[in-house]
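Next comes just one chain, in structure tokens: the form predicted on its own.
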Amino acid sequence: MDFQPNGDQQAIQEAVEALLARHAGAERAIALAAKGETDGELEAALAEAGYRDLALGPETGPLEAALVVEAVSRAAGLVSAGASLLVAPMLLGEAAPGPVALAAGDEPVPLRFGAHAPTLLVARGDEAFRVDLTPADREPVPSNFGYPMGRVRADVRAKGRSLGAGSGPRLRAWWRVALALEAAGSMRAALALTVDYVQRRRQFGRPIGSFQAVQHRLAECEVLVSGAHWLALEAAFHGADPERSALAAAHALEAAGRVFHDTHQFTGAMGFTLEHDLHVHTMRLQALRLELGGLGSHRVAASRARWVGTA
């Protein structure tokens, strides 16, 4: 894998960032989250621009789709970018109408985008299942995670069309790649907001960002976020190899805990208020850390992939 985007990848990144500048942002996410809605306008714009087809394109693939997923997360887009742009195409062999919700097993726990998704992908053991949902199949769940959450009826989740033997591990692997990408994007945005804040916030007659202890901790966060970015892209480049996917998710979601702590400590109570955009990104990190069994599950999957040969 090259560490510099080629010309086409650079063009894709510039184009999606221009689109997100018009259709995303923390202020927009706050307004939509207050109403418990997803961003249908952004969803439509991404589909119209062809980003749902990137993962399976003749001259593009999952790496290009991964770049877009991370960009959407970094811009606080309130769409199921990881599931819609990467997981669903790689699992189904075609784009699926968004938002797309992901579930592991049949327990009716709240799901990201579960109250709005027409498409649900469920991992059960060695198989994955596609479930087409109607409004009667799902209900919203109040949440402070920054994502619209919802439950899908247990009897509905237990149905669906099997995607074949081996599809369960593939769903979990691509899901882990998506989690790592979305976490990397949210962490990058949170860190940028915090660096900007400590450069402006003055204490003892100088910006708090000028203190070496603050600089050291922010530098450590930068290393963690960069690692999450590259591990996620490597996993996408290698087609969601089980070990690489699990390691990417484990690193990104462990880093998310550190970034959450440090960015909020350096911004103080401001980071949790609506006057500051930080919470838009950091509360999403908390939701991502819970999915697919959480950090421990990703670590176990990495160990199994390395030593047993299956995740």
Given for the second form:
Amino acid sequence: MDFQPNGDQQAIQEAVEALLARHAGAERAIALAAKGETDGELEAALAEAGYRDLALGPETGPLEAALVVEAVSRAAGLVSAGASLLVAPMLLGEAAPGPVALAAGDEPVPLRFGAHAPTLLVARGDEAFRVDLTPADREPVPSNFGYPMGRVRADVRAKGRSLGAGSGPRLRAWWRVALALEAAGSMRAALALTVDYVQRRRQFGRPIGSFQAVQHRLAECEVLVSGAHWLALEAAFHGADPERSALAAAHALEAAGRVFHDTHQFTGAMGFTLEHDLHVHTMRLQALRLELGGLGSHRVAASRARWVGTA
Amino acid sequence: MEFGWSEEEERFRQDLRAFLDEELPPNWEEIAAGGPGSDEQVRFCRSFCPRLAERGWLTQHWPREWGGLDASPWRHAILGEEMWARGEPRGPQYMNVNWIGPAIMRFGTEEQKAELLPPIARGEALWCQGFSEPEAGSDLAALRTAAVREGEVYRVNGSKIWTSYANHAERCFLLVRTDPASRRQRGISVLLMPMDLAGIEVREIPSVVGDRYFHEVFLNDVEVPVSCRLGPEDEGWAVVTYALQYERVGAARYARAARILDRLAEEARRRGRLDDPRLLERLGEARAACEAARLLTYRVIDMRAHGAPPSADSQLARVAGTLAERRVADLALELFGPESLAYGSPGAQHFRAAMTAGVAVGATEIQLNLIASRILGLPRE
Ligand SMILES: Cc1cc2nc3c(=O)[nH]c(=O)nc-3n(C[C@H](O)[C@H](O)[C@H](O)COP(=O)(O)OP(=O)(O)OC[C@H]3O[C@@H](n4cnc5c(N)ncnc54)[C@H](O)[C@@H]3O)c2cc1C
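Right, and the form predicted together with its partner chain of this protein, after the form predicted on its own?
Once more the chain from above appears, this time first in line as the rest of the complex follows.
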């Protein structure tokens, strides 16, 4: 048990932060989102730096990939980090090029990166399917929930290749870890922006962050966000075992609901504007909360894994 | 960074479980139902702790010099988890090994160490914690119990309140004001007071959280030898601060909550309700809260294992623990429904074990204050 990064992990963290400082950030995310695009440049930079191979590396594994996924999300990188760097490699045994979209079942709902992804992974019962997509198979869906959204035609989905018995639960488990990591990253960024805001914004002759009512709710958010961070990393370390991955998602996405409302509350009207970066992180949280059946399904999955014996 | 246990740690946990299976009597559940301060549990801990000590486990994380094994904080954490998950058979002695002993090691004289540490290490000592007063709860530095030096004794007058285990303890880790002119943190001293001195009166305060749980300790002209003072006169606040760092995450309450939750799920299965998605949702929600508390506690243990200075991170763990305990408590009542209303029923017992979480060991609001100022860096009100 050791919560401190070792030398290699620290090097990875520093390198990815440096890369993200150049190729990510709220400003880029806002500009790209306005055009409904993903960040091809960041995607290429991550690939070139070898982060797509981190999850399956000889000296690295899912924990190292998880650290990168969380960092990308914290920096508002507009790439399918969780699906590309963690879920796809763990499911396919190899890296998948370009954005990766994830779907649960066959309803043609809007998917994150669904209009851009050449690869779609579908969880259907006990099996997962890999579907290779062409531009004709996808259609963009306008959205202001922080990610480019798109629908994939139902008939195309049916053409996927099965990844074998048991791959369905595995896809759901890794997906849950990815959701938890991405939520943890977005929450960390939203909370940091808000803590900064309440220190600078003055009303009644004092910083609003000096009111205890404000402090306590932000302190509670800090408890939840820290918990989400460690639960997600632990689940990645343990290979997304069904219980841990569902608990990580359940805790992170519950926290996400809380963090969304509190950070918007304390940034007042300013927090809703495109002038302020908060929305870049918070709107994504709501998108994450709706994936894979939502909060309730993660909780039920955790209970089933622990007490019923099925995920 | 890695989140696995070493083989040696896994083996230790298995050994501990086997030991508990062997040592805990068939009616242990009944004994444990009264809580760590009940007569039955205290009686039991007096025979249990020496056996734990024989194995070297009771104070394994202490230095060898004082009967320990220099074991890592992680091993001690595993011990705490297994004990709390089984209803804490160490009774009140968990306090001795977690923070009273370490405070004596750090601040005690050679005589104090030689006299007081060995009985703790052998599992024979019972202590209580005399901090809170009627006018000094969250605002501990407002304490007024006066200790006036008269030659080789302090004459102590005042009263302590909420003192758990005062009816059983042989010693009290007592906070007093030695400088009557002082205010706040200055002028406070720590006395390691024998509880059999003349002038000490312990009265039970009836409560809904359990029999013999709370006590008031009245101190009338108690003459406490000066040799009982821990650390320098008037500078006891530093001792308290040191002790509290160890106290705050000493009790693995999340492990008890998680264990209760397992019991609740077991009960739900027995009643054929484990296919009810609403119930599964509630169970999953509560379990996630327990797990978050566990990891935030581990984070503090990890910092200790790395020799990092104590920080407000322990407050994150405490707040998370309280959130977890409350969820489990509420679920306990709901799951058993109106049957929980019967005194001593499983629902009532589980609820009682958890209902004080936000107040005992410091109010949640104080912990949130510390997180806001020390971790978030927000300005004072
Ligand atoms: C089960 C249990 C066992 C205990 N055992 C012991 C023991 O063995 N020895 C011992 O010395 N003490 C013991 N205590 C006492 C415990 O330490 C105190 O109850 C605790 O510190 C709170 O003090 P108080 O009860 O006087 O509440 P108060 O200080 O009166 O506070 C009441 C409430 O006011 C609010 N509040 C107070 N200050 C602030 C603030 N600054 N900002 C915002 N809100 C605030 C909080 O919600 C708080 O819960 C025990 C308590 C319990 C419940």
